[in-house]
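Single chain ahead, written as structure tokens, the form predicted on its own.
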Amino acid sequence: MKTSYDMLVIGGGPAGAMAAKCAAEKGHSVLLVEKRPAIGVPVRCAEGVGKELLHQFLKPDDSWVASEIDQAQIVAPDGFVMNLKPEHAGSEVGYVLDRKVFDRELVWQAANAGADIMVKTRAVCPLTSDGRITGATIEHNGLKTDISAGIVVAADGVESKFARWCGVNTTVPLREMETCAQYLMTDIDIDPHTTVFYTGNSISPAGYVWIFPKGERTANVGIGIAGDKSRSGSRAKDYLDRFVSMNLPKGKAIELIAGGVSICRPLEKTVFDGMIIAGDAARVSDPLTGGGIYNALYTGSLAAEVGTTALSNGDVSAKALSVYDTTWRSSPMGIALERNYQIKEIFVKLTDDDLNAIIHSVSDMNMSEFNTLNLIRNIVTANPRLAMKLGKAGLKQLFDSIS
């Protein structure tokens, strides 16, 4: 067994697979380790991604595109439905993927590029030298092996154990960890090309319910609620079961998954001597929507680009790797993360009456002028009571988030 690589990637999700693929394509030796016995399972994702965003990295393939989405609907707590066409819905239209196939395809591409792959293999502790991370001890079939690496990419998901073992504070406040449950349901009446989002504190406190079609009469039906709202009898699955019973009573659930999604700000620092943190491990899932596929692909690709340059230059210090941190933070993705965090912090405090008023007023907008700034202006103008509730500080926060 080979025990020395240019790059060790921990985690076989989109961030890790993209990092391994891109680094291997540049001629570097790469080992990717995944703790689960199979890539892509269990699925812990609603599986939606924007078309334009995905096209930056991959050409869609029928084998892993479950459904193509043309429009989105937002349902207010009072049942009012607002329709968003593709030109206004942004990343909420695009593709619903089959992540079981999609993730495996990414790892196959990494393997075809020359990366070594090990599944059912855990990184159990970091290797260090003079304060620099130099690899990891991995465990496979009960046997532990030290793997040295010029650089380590920690892409081990929201749990992010490896970064924590390296001394990084990866704690997510309870209120900023969405607890989620999702059924794959069949035999339900849906528009196979429309995603639907249900809002309201009574059905999903500080979160929302989603229906993401995966073909005719089949969809991911899921929910996310704030972690501090979860308690006995009012957990994510309890809310989801009540929603399904009321709205999709004849549907058949053929799969259930549960998990958590961070809706906090990203880690304050995502590079260290000998290590880059990417994807959900870096807390780059969208704080407003919880979406993270594109962000994982982007940070994984960027980690490979910066990491391989550092390897070629013989300098993998945090200073040399800092271009990774500054690049993603100043990118459209990084700017959107901060904006959406600010908006999320305001929206999670709204009552159902507030949400009703906002959705009704936005539906009356002139959609030829639809953009984030005009959206916020419309909300404030049409809802003076909400403006008073937010106060000067809240309004400034809202407008600063889109400036």
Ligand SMILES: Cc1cc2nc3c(=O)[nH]c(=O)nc-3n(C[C@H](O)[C@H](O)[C@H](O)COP(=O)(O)OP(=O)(O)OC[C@H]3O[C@@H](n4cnc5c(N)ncnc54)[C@H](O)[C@@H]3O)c2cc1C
Contents of the next structure:
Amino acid sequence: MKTSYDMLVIGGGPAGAMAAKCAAEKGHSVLLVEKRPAIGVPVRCAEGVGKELLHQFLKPDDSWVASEIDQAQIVAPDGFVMNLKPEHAGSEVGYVLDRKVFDRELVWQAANAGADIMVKTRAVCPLTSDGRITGATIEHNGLKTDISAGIVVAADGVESKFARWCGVNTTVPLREMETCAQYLMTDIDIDPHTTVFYTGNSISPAGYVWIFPKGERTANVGIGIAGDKSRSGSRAKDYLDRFVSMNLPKGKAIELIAGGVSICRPLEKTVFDGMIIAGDAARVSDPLTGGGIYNALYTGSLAAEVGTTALSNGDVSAKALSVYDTTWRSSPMGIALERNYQIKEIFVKLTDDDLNAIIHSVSDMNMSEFNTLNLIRNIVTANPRLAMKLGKAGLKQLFDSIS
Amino acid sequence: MITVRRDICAYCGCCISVCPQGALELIDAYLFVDTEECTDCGICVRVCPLGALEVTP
Ligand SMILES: Cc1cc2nc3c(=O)[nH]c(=O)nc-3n(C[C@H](O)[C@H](O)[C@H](O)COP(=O)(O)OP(=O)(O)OC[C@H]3O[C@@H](n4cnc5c(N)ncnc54)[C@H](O)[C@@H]3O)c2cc1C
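Compare with the form predicted on its own: the form predicted together with the ligand:
Whole complex next, starting from this chain.
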């Protein structure tokens, strides 16, 4: 067994697979370890992704595109439905994927590019030398092996234990962990090309219910609520069961999915001597939407680009790798993360009356002038009470974050 | 002590990152609790989407 590689990637999700593929394509030796026996299962995702964003990395393929989405609906707590058509900003057209197939495809591409892959193989602790991360001990079939690597990419997802073992504080505050439950449901009356989002504190406190179609009469029906709203008897699954019995009583659940999405700010530092942190492990899932597939693909590919350059230059210090950190923070993704964090901080405090007022007033807007700034201007003018609640500081924060 | 109701746990990992002690780890389909590190704070019990965790005396 080979025990020395240019790059060791921990985690076989979209971030890890992308990092492994891109580094292998540049001719570097890469090992990707995934602790689960099968890539991509159990799924922990609602599988929605923006079309344009995905196309940056992959050509869509029928084997893993379950449905094409051309509009979104937002349902206010009072039942009012707002339609968002693709011509409006903020409602990008998208796909609902089949991640069991998608994640496997990505790992397959990494393998094809030359990366070695080990499944049911877990990184159990980092190897270090003079404070630099130099690899990891991995466990496979009950046997521990030390793998040395020029650089380690920690892409171990929301659990993110590896960075923690390296001394990074990756703890997510309870209120910033969305606790989620989802059914893959069939035999339901839905429009296969429309995603629907239900809001309201009695439906999904500090979160939302989603219906993401996966074809005719089939959809991911799920919910995320803020961790601090979760209690015995009113957990994500309890809210979901209530929603389903009221709205889709005849549907059949053919899969139960649970999971957590972090909605905190990204890690303060995502590079260390000998290590880059990518994807959910870096806490780059979107704080407002919970979306992290694109962010994982992007940071994974950037980790490979910066990592391989550093390897070629023979300098993998945090300083040499810092261009990874600065690049993603100033990228459209990084800017959106900061903006959506600010909006999320307001969103989680809204009452049902606030939400009703906002959704009604937005749907009255002249959609030819629809952009985030106008959106907020409109909300504030139409709802002076809400503006007062946010206060001067809150409004300024919001304007600053979007301008 | 944290007890995992294995009949309920879907080994999703939602509890792992909220643990301030880093006492939880998901090993394939097995949620492992490091009883030396665990302080019984119950944050993981709160966050579990399914209700699979309990603090027991
Ligand atoms: C309920 C739910 C709904 C979601 N819906 C959406 C959505 O609609 N759209 C969207 O864009 N995003 C969504 N997300 C978020 C999305 O799933 C993640 O952002 C994405 O999977 C992140 O990819 P990743 O590669 O960083 O991590 P992951 O996909 O989590 O992959 C990490 C991998 O690392 C492995 N691993 C962990 N530790 C180790 C170790 N020590 N050794 C070896 N392997 C290890 C894990 O087993 C895992 O396979 C959702 C998440 C949840 C929970």
